[in-house]
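Let's start with one chain on its own, the form predicted alone, as structure tokens.
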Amino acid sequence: MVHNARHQACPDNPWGRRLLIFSGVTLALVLIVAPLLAVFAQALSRGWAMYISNVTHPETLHAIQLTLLAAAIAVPVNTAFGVAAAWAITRFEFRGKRILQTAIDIPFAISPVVAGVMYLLLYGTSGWLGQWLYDHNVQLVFSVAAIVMVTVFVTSPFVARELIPFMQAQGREEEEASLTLGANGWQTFWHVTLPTIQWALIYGVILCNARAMGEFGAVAVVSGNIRGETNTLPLYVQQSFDDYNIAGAFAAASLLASLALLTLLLKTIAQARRDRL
């Protein structure tokens, strides 16, 4: 009876399988592949010479540099935070552990635009700390510093959330054996823990980097959209559209799409290596 019920619930219907596969492939082509191809087609619609001109425009180059700078700062900071948080949560019992776990998820639960407003209310001229910062000639909002801060905030959970379940599944037997044999905490981390989590760590870093380079909402609130100064690549795409520079907008968008495809490739490789562990 149970076998018949399972057979009826999951019939081996080749036409049903083909329909599901066809539906999945069609949706992927229509919703993902076609828009992606449209970006590259529009970017190259006026020829390679115009495309190269748009890509090498000083404002485009500055937007690329600022995007890479924000990612170059946010990723190492969140990597260190993620490893420390994951190690503390999975290897120790302490007061406030649940609070830390909840705090890690806050950037996931809050809209990036809200995160930008939070920083604006805290560090802006009329914010809680704004007057004190102004009196000491320190400007955090509408600056590169603000872009870096909100980028760190929105990307902070990625490494930690990738490592925590992985380290919980791995257990702590090897680390306890290392400590029993006389290794100290740092030796255990570098020679036992880190080699075990390296591919999960790389996977989390790749996700963190992808989010940092593509962040728009929080950065748009705190950057001020100052042309040639505080425009990251996503902001530059929007600004180019607003200026009716369609070719420049699609050229910049194609750079973001290329970075996304490269990230996807690296993510697939890291995920395959992680799943083998």
Given for the second form:
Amino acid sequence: MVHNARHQACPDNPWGRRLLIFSGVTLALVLIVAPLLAVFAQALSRGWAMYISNVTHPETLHAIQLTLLAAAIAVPVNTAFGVAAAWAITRFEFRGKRILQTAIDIPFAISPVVAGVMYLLLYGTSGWLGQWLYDHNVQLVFSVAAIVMVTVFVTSPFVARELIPFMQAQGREEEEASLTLGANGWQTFWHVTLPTIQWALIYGVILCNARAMGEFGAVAVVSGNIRGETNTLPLYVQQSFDDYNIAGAFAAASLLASLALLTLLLKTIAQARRDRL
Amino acid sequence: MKKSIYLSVFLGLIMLSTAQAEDRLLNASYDIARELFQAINPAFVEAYAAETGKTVTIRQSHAGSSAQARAILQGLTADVVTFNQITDIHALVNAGWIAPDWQQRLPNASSPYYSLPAFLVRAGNPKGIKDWDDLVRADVSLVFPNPKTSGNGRYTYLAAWAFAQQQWPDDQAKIEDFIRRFVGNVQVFDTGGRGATTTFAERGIGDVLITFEAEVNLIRQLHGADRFTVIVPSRSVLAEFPVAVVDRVVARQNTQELAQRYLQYLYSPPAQEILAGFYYRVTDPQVSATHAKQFPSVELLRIEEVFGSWEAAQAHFSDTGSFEQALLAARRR
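The form predicted alone done, now the form predicted together with its partner chain:
Everything in the complex follows now, all chains and molecules, and the chain you saw is the first one.
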């Protein structure tokens, strides 16, 4: 009996295998590929000329700019933070290490909308720091600065989370050898640590970038929806849709999807390289 | 090093967003008014430049008007608000951001344009819908957004109530029966006007969509004029689009004069002409005369007069209010 049951679940049962492959492929087609194709089909449904004019609309261009700006700031900041945190956690013993590890996971654990509301409650006019900022005439919420801040917050765990397990598995023998042979800390980092972690790092950076460009919830809360000023690409998609500007919404969505697909391609390459190590 | 770059970029962004406040204006508006203000703003900028020689920039923020009121309380530096719900301005008045006399500062109780709940039916009006009493017939199914979540839906419900109240002024039982049948005929309650439009126009559900007259005409334009017919009932409620200067913001940014002029401009013939083009009813006698054909005459009741006050009207939508009871009665049937 036991043997029989095991045999049925075994992957060399041809029908079981076919069924699994079939359902896997069907689900992927229905849930992922079809909606993605629909975005591009809808975006182009009124012809290329309309598509080009939607994509080159000043508001669309501004949304692309802002999305890229937020990612261009969030990704380097979080790369520096992620490397430093992973280095500290995997190479040193110190008080509060557990707390640091938990803190890194906080942006993962809480909903982005809550993150946005947290910033609003802290820096908004009725917030703790907000009243002080208001008195000193500094506009933080509902500005580009706030969008950058929440993007940094939401994307902060990606690099660190990618590096920590990798660096833990790797151990610190090579670095210790480098230090015993007389290299200083920076030399060790540049010539020993960085070359070994580079693909894991790149993988983390790409994930971080994908999220920075796609973030909606947190950004929506602090943006203030000022047209041509505080609209990122994901917000612009939603607003065009609400304005009955369906073609514009799908054009912007197709841009966002293209950025995501490009990221995915880079990710696949980086992942292959990393796994080869 | 990375940190200092970050800090300088960050401070740069902050400075950028606070620079030159005097010749820039932020208009916080409701969510479907984007195209409207895209048309009005350049006209204002031109008129202002011709009069004063100064070039100004008008920035727009659009979201649900309740969300906009909350954002202003949290620090969105909107110099003026152009809302579609008077109660959202009340929220700003109560918090001290707008002076209580705001309705006396501009003509027509600070509402430069207005609309009313009207009906959109399938082409040729196959069910013969003419007025509110046709909507409670057993063979008619309705679509309008949920009054609990949508200001638009709230106006619709109050308009139906106001109609019944004029029909049977002293008979509460008859009014309630009418409302129960009205709510019972609703096939889908979407959360907002946008969803209700999709349900009616794209999914083909319901015989009648009830929404603002301005919207009804826009939907015809977007989803095919030959597919739908607009019906304006004999009587409806006045849906005001209140505007106000946000006193606390303009005092800080030194934009009182510009903000005031911007709102006054909405009453000028060129702006009223643009508004009428978007199917909003306007107060300028000459402009409304040229668009008379577009706007069938209708008796409009004020919410304050039918229900006493906006607060009393809102009570219909509390958890024990008349709407909830009508909904329960409709489900029991």
